[in-house]
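Just one chain follows, in the form predicted alone, and it is written as structure tokens.
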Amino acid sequence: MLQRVAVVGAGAAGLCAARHILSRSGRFAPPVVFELSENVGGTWCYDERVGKLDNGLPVHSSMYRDLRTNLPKEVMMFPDFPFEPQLSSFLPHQEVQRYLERYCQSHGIQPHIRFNTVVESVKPVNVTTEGEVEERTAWEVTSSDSSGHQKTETFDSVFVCSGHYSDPHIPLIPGIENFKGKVLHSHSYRFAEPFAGQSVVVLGAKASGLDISLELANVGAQVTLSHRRPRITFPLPDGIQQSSSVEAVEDNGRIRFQDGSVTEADVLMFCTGYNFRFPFLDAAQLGLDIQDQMMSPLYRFLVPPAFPSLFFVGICKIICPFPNFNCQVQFALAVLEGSVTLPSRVQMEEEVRRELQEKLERGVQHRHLLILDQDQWEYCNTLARTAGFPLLPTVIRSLYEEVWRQRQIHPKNYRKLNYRLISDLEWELIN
């Protein structure tokens, strides 16, 4: 009997899952993809609205108008589906959205997507199929469409591909209620013009914090970039000064930093990342601990050991996203097909515990345990070797590392460079 798979989300990870399920028609029925918006693309689908939509749901996308990718298309692409070659290496978000629409069309995924459909709950149930002796775990998925009509269906497996860039993480700052200006998270930032001439304290200096600070300085905002990372050494524009992290907001509304300095500001903008949030899951029932920026245990960052037919695709951070999803999905399908046998629940839990413990002992903070960064290559190769699909070409790593180097040296200009892949081993600079 063909296995039935539910896919939650039609962003890049969900489309990748659907594409690989459809390519295995001998083992799997066509997937059912649940998508709460009316488009594919997930976070890449730009929406100028912020806050809540007309239907009461929060705006999902965190895309801002002028965002360009910080990875070149040669590294970003699904390995078997290149971007159009005439495009420059660093793309505006609209081109990534178009790419995902093309991927969807090319693989015939659209007919299997239920748009404007909210997944209300996903829960494990014990079932016995006719002719089988032993009970097995299936999944009851309850969803509701735009007219409010509710439906419950049973699946053999669920791929959770709902992303983790939509629920803003706002750290606790003592006295924040005293702040007299505007407080927002980068999730609700769309463009810089409304902040022209204002003083803005930006909290966090990772990709979006730095990017948004540069945009704000371009329109004449005075930016204080507050962070706890090592001081940025490359030259920043005149409109940006760095400071230590925010400690508190004083009674008079002024912001106090870790080093004791204080400042007044019109805007306090959090560029502090996002929380994991799966309102349709009961974490305790699944043996999972889901916190703001961490969830565990997930064997191979993918499978809850207690329920090995549930898969979380794209949970890791600081990765080449599309190639990573591509590896995770193929590994997960190999598990479902039976060509990969997972260890016992106890062994999986022990392996996860040991890996996380080693990271903590290396000094990795708890909230950063899902950052892969340099570990991503061995991670993807391990999945590929175990499940018997092609390894990522080594040129991906080599170019990724080159771009990372360029970003440290030329944070404002690295996106002007263009690259071309010559082979699985070599790339070249073409301008």
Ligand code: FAD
Second form
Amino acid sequence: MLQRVAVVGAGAAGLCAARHILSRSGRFAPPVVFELSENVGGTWCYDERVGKLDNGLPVHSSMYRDLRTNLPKEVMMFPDFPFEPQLSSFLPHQEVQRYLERYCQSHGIQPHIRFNTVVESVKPVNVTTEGEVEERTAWEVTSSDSSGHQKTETFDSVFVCSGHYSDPHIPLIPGIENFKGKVLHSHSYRFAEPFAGQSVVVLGAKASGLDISLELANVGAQVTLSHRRPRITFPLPDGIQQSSSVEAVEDNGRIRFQDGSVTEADVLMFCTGYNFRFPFLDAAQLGLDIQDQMMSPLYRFLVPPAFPSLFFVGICKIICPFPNFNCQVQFALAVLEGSVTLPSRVQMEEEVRRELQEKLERGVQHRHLLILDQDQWEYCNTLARTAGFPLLPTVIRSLYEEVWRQRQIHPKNYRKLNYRLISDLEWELIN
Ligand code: FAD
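Okay, that was the form predicted alone. Show me the form predicted in complex with this ligand next.
So here's everything in the complex, that chain up top.
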């Protein structure tokens, strides 16, 4: 019998899952992809609205109007589906959205997506199918469409591809209620013009914090970039000054930093990342501990040891997302097909525990345990070797590392460079 798979979300991860399921039609029925919005693309589907939509759901995408990718298209692409060759390396978000729409169309995914349909619950149930002796786990997926019609269906496995850049993480700041200006999170930032001439304290100097600071400075805002990372050493434009992290807001509304300095500001902008949020899952029932910025145990950052037919695609951070999803999905399908046998539940739990412990001992903070960064290559290749699909071409790593280096030196201009892949091993700078 063909296996039935539910996919939650039609962003890059969900489309990738659907594409590979469809290509294994001998083992799997066409997937059912649930998508709460009316579009594919998830994060890449720019929405100028902020806050709650008419249907009561919060806006999903955190995309801002002028965002250009921070990875070149040569590295960002699904390895088996290039971007159009005439495009520059660093793309405006609209081009990534077009790419995902093209991916969806080329692989015939669209007919399998139920748009405007929210997954409300995903629950494990024990079933015995005719001819089977032992009970096995199946999944009851309850969804509701735009007319409020609710439906519960049973699947053999579920791919959770609902993204994790939607639910703003806002750290506790003592006295924040005293702040008299505007407070917002980068999730609700769309463009810089409304901030022209204002003083803005940006909290956090990772990709979004730095990018948004540059956009704000460009329209003449006075930016204080507050962060706890080592001092940024590359030249920042006039209009951006660095400071230590925010300690508190004083009674008079002024912001106090860790080094004791204080400032007044019109805007406090949190670029402090996002929380994991899976309102359709009962974490305790699944044996999972889901905290703001961490979830565990997930064997190979993918599968809860207690329920090896549930897969979380794309939860790692600081990665090449699309190539990573492509590896995770193929590994997961190899597990479902039986060509990869997972270790026992106890062994998987022990391996996850040991890996996390090693990272903590190396000084990695708890909230950073899902960052792969330099480990991403070995991670993807281990999945590929185990499941027998092609390794990521070495050129992806070398170009990724080059771009990372350029980003540190020229944060404002690195996106002007254009690259070309020559082979699986070599790239060249074309201008
Ligand atoms: P998403 O794109 O978030 O898709 C999840 C989908 O699930 C959405 O369509 C959502 O509507 C749907 N969904 C959620 N809950 C439900 C539910 N209950 N029922 C039904 N549907 C549901 N990556 C890069 O490679 N390069 C970049 O330059 C880059 N820049 C980024 C900039 C920003 C501002 C952000 C936020 C992210 C950026 N990323 C970048 C990372 C990006 O998130 C990933 O590339 C990728 O798009 C994530 O895809 P996803 O499918 O995991 O999640």
